[in-house]
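Quick heads-up: it's one chain on its own, the form predicted on its own, in structure tokens.
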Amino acid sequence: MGDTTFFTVDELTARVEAILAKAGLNAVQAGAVARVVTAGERDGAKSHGIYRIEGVLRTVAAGKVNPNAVPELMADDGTAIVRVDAQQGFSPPAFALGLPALAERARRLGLAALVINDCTHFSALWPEVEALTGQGLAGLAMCPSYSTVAPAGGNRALLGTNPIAFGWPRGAGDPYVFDFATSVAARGEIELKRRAGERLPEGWAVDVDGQPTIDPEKALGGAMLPFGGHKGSAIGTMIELLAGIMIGDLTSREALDKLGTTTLAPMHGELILAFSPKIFAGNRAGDPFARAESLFDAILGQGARLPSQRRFMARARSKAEGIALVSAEIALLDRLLENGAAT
């Protein structure tokens, strides 16, 4: 364990806080983005930790962000939507931005959609629903990407790779989250196998010919798969019409357009979903958060994982211990902090 050092949460969030403000993100942005790269790693995600800071700063030094971005909550117009432009900079800060406003609407109306447009995203998901669910809310959040799977029965890059979120809350409890690509593995996992030399499992990705390929470069050349099929294929269709056309933004293929590029964050929108299970409940009988917990006991009785487990035995740890970072991460975050991005 001499390779490794360990790391609180704050002293983490700092150091990657400073990587990217030397980059010229401002305070708004360089907090937020920091924050949810720190949960990655606090979470064991590593594909989602500090591995993204890479990708932040070539889009920051390519100029397809913009590092000095102040989102803007938009003037309320009496819906049960609530808006944010983020001005063209990183989604973080502007779903921190819009959070409070669409809980309040939530548990007022029973449902409200927060609205988040012009932004660039470069990160998981579960954030979004956790701090819903750590307001006693439901929570369902999706995003497009940049064109890198191919649609079920077809062979070259259309759909993104489309992530989907649910959290539900459970009192004091971990709550009950899942956060999944719609392609059989999130882009970064394919990257991460590159990296370490290995090969990918059957069914992952064809190449740029539209062949099966167990090559990550190749598969990074060419394109992803929906998971299950026609099924995956319909979700991740689902999501471009949802969080891309019907909020007025770009859907993968047209991210991947304006982006020019697979190598930096794509810019696009996203959808967030809150729900109050106590209105929605009404007079029925049953209280639906202790009617949730006999569920989840019986699949827990049954010997199966409830989703995200592993993340929160991760996170558990890393609060009791620290976050661990080895010796070629920390490497990582000293040549960031002195000379950023490889370009």
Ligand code: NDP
Given for the second form:
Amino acid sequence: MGDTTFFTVDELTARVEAILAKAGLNAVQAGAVARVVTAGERDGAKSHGIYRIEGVLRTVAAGKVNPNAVPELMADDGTAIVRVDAQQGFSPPAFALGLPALAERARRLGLAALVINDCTHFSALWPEVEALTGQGLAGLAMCPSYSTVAPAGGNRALLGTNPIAFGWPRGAGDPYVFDFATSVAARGEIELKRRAGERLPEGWAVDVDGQPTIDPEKALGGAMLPFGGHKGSAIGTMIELLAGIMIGDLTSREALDKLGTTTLAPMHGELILAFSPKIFAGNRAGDPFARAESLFDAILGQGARLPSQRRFMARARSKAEGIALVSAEIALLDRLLENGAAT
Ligand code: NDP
Ligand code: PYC
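Okay, that's the form predicted on its own, but what's the structure of the form predicted together with the named molecule?
Everything in the complex follows now, all chains and molecules, and the chain you saw is the first one.
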């Protein structure tokens, strides 16, 4: 395609990092944020790729995130819980800081948790669980967001889009990973449809009066719906409890009250659990990794695909050909470097 330019991961990371550094982020923040944004583009996960940079810059310009934050690892309190204070910076550098201690404790104890407090959060969660599977561990990550989702049976925004991600290691192969919002779709998907002038599928959202809508503008002004009715609603509520209230951090409603807008990235906490399948299996019969492979084979044997398969294929394509950006996306990067975010 004549409209497309290809970048290596290093080239795109450097380009994004330059935009973030010019906007005032220190090296710790700019580097970690640039890596997750670039990973989103590399994996064809557009709703959390370069489209997110503008929101990051707006949040910095509004003074709602600390661009100079250096996250702090709290002293070991003898429990299975590793704590990182993000110092009101973005979540990716806080996770990077906590990961070694989380993995070490999970390998030693079988189960460990990483609590990140006071982080500004805009990213996908698969980077977290994939980092754990890369160390032979299973992982579960979750966080609130800001209230944009009505509980099942309700009609006003209360819960967040509250993502949850799980990863299981598969040796040298790609891990089993799923990562999704507990709303019907991520809010980023609705924003991308608005920009593209597309309508929403039925059942995604209600307008400000609580009436069903397929208009992205009205959906953004109203409330999104949980996936799977009462089931998604309950999982979204669990995330508010575990990754908000239990870790002494903000719920989605509190995060929105504090921020006052959905146009900036919210500040709250994140919870990541790490499991050692070997320790959990103990002396029980059967190797857990081999048994997992037979489960995956049975799923694939029915013609189904595993979650993240599309993403891993996009990653392989990006590795072989480079990360493809169209001219409008390159113009966006140029504009953000030149002028920062439109206010
Ligand atoms: P999707 O509904 O697109 O679902 C994503 C997951 O389901 C992926 O693991 C995907 O794999 C898998 N999947 C999709 N279709 C199939 C299929 N047919 N068979 C098997 N697996 C399938 O995601 P969402 O829109 O809900 O969320 C997108 C992203 O937004 C997530 O990464 C999430 O973390 C992020 N998010 C972040 C928030 C935050 O506050 N930080 C809030 C909400 C969402 P594949 O990728 O291979 O298609
Ligand atoms: O896509 O729903 C979303 C989202 C909210 C905050 C970050 N991503």
